[in-house]
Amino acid sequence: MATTEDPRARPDGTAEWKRELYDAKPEREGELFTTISGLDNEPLYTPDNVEIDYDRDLGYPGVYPFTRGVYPSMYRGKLWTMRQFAGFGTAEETNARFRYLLDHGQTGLSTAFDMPTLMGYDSDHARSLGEVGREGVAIDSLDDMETLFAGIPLDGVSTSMTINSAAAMLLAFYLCVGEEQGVPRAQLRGTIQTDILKEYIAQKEWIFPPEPSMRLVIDMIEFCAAEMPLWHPISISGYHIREAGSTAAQELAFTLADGFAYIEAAVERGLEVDDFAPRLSFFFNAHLDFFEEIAKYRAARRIWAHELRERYGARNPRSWLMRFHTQTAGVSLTAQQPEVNIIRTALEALAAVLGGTQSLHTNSFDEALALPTENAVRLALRTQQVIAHETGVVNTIDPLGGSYYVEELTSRLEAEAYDYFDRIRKLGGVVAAIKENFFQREIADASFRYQHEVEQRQRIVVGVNRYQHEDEEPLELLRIDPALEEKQIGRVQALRSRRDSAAVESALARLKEDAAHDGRNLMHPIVEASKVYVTMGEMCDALRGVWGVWRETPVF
């Protein structure tokens, strides 16, 4: 074979190039060349080791199988929604943060709730002590929701709400506020997370056992299909699965498996797939392995389109579309040298955009230490705006499509997902696999492997296991005033003293009665209870009394 000094020399194929040229030079020692998920990477991808069928694997944007994007024009037609997550203290404080973000160019609202709200407890419950308003906004009743959106016309903004077990109550509060503003529920736009299966798998913020929880999810899907056609009743969420330590392949597979489980439950309820599937949405993580993340999103679109069309018989092309929100990886943020998180977040956001996301949240650089300050939030939003307006990556659709590496990685992640689908099916489906702790063990094993690689310095985390910097200057952090908890407790107690007690008791009696009968959609009594200012905790307690609570078997 000719030597590399001859500029006309060409290896006779990839295998010869690797044997004669690449293998003659040693690789760097000590660091891994696999993806974060552990997938092996060849040093070079060419037509010799990658098979691409353009029509089957790629196609065109807005055309089945949607590998290249769900809309024909993608960002040349409309940029993704810049939807920064916000919520802390009482409704007044978060309302002010919402207004701040909208004033600085945010195009959608995203609401974080505190732990008591997520777990279905009012702020004055004993289990809420010390947690009110700490990790999100405290919402106890319709009264709080009215304050949260005061001065924000709900006919002019789309709103995302990150809540699961108590999602039905928060959706009811929101539609009541809309109607008070003169916005019919059929015109409200937004998304509520509602993904209870991923709670059992990863995030652990559940209340009720899986079966009644699934009933409540399907009640919401059915209700929204009939009465809130512009609303996404569920955001099927891989984000928290990844934050718990999963690989990209596990995030992809477990998220889609959850989506299929919701479809099957809704069809079993008697709904036609095309009546609700177009309003299902997804929520993915954007981690640091740049190309693996892009490939993950492309594989997700392709799998969803194929399964909806072929397995579930959807005939409306809108049912085949996987539209998703992305958030940069909170787990990738470091407390050490936190300003470096700005770089991490920018790269993760760029991967989400190149992967074709429909909306995006960029984490603030100080979030490994506390809730973000206004300055950090503004900088996170500016990160999206720079990507959108200064980098040129939005000027052509799917610019990495056709890359040998990206296409091969997309296909490998797709194959990994189908392998997991088969394993879940053999266990009896998602709920059965949850009870067997299948997902929990898979994630725990992946998390352990990654942490071991970091500790062995096979994977470098800047500022953590290499390039450390001593004597860092402390950041100015957002501090939540403890007085806000007492303020919120007083607020909910004052509400109870002035509302119509007889109407409250009647509404709770109806909710419990309907919960005891499987054939009744619980959204209707929940909406009626909201209107008479029954609190979220009171409604959850009523359902706890009927359904009980869930205790997970520990994983060892």
The other form holds:
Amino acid sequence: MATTEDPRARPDGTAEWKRELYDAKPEREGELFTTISGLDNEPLYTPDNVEIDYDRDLGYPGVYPFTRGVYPSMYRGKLWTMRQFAGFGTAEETNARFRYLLDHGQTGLSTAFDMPTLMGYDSDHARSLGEVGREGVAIDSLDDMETLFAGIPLDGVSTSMTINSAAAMLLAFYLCVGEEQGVPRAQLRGTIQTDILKEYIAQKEWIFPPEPSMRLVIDMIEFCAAEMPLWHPISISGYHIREAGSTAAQELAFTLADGFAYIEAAVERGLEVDDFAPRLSFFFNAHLDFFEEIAKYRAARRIWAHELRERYGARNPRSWLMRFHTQTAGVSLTAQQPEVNIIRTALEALAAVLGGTQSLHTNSFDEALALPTENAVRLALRTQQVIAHETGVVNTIDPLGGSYYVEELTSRLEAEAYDYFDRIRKLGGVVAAIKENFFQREIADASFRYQHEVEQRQRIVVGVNRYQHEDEEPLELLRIDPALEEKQIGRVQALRSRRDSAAVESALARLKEDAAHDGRNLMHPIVEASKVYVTMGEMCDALRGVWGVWRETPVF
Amino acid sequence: MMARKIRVVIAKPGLDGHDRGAKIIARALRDAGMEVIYTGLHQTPEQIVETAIQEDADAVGISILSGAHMTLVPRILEGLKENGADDVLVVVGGTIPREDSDELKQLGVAEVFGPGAATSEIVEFLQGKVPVS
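What's the form predicted together with the partner chain like, now that we've got the form predicted on its own?
Let's see the whole complex now, leading with the same chain.
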């Protein structure tokens, strides 16, 4: 070799390369080289600083520990489900948006509910003032649910519903609509979020204290295991934890810890882990740090498979599979130069696909300002279609598997998650840690650190702290007609006056009676109450009367 | 003589659970030497007015991302006025479209900070508007 006299031409290992060659040139100053979550990055990963045991750590798609994907054929067998979250105004407006999305090639429905519905208040409650239909669709009763799915045969779609505290009521409404359409509950396909633990941790849409809330969750898991075998009774969610400001490692760790808490509670109820674990599903964020996100999904699959098999003794391989939905990071969208959000979302969506997601929502570029317009939503859906059909990334499974960097980061996130599991266990478990504000404080610290880095320009946000553009034209935004609130209040009040009030009273009495007794599955009285058009708010009020409400002592 | 500390109530009105921004602002104002009272979540306009008065606040920072700002913020302004506390400086942060922020300012909101606003900007705004001697 011509340059053999120069010892630097063939460094003896990565350490020497770094010392002799890399460190010879100064690094750029100012911006951090850590991940967006603050994890260190080496400038280079090689066999010297990454240890991979292929069979133990990676294996094959569809094979334990599923690092490379949960299904053998992944996207060559079936693309991910493109599932855009939608909901605003009354059931009528959202029904029209659902049909629009289905007409444009969307393959699943996803329902966003308004704040009063999430918090268990009917639209005519004093606390609902100004909030009806603003951030999602207002659903007060089975009557609204019938309108929401009018003309959409429920045996032909899978439906996701993002609701937690009042999940049991919404599941009951959906099941009743299915039965009215002639679709038995056993054939309904979809997911309801139901993940109350992350509400206390991050999203903060709670009603009852943690213990009765956990009972309701387990009631739903038990009910679905017996009667709705195709339904996912829970979607254990890191999305909101991340949006609240957590790091990727915290998102991973807290979500999985929540998952373990549900398993333990269900087993304590007397269920066999294999009777319900195959129907547990997950929901993650897709943030901007491309490789960190991909590593996060891969680590999540590996940890879940390992813990289910080794710790919880699941024998059915389907129990070991972590299947998840992903949504791009709302928090990464900027109000400045909003068109740039299309690019951010595309990169985040690509990370989710390379990470092996089962379904995906891409945010619309105008969402830092308002709910999205129809055009913005269509563009977001098109982003997924371009990734699926034009980029070729779907042709090979887990194409980044074996990358020194991605494998190292996957193992590092896994180790960070296990550290958190230990800390949570020492605090007495997830519910005890919530009451001590452990998660809330960890997240607040992480989000403050990130904000500080942005303000110090150690992190550049295009259009916000660099490359600003003055005199931007304001975007056309979706406006929610304030008259819709009045319309919805009219609907629920009309319902109250025409239904059978004796049947309502007796259904509510039974619900309260059952709630006061442990060991009675509340899904049954909730379904019965739904059928006689008891409203969601009335059912929640009945349960508030028995269980009380949750109040947080906030930390900042 | 040392200047007294600016007293700020950070408030989350309505059913909105998005508290990331409120907590960051609360901490940044505290770090800047202000006395910060954070109401916690799910407050009615009446509760916020009451807290502002009880705490003898110089300013109220309302964080709202639920789209209900045009209903809830005017009620807080009215409540302060009815209680003779319309000297309290009211600022709003959140996802507020431009037209709405113009209207809120006409109603008496001192400033509206949108997504991407730096905490330093908010600190300086309050320091500039609240007399401390």
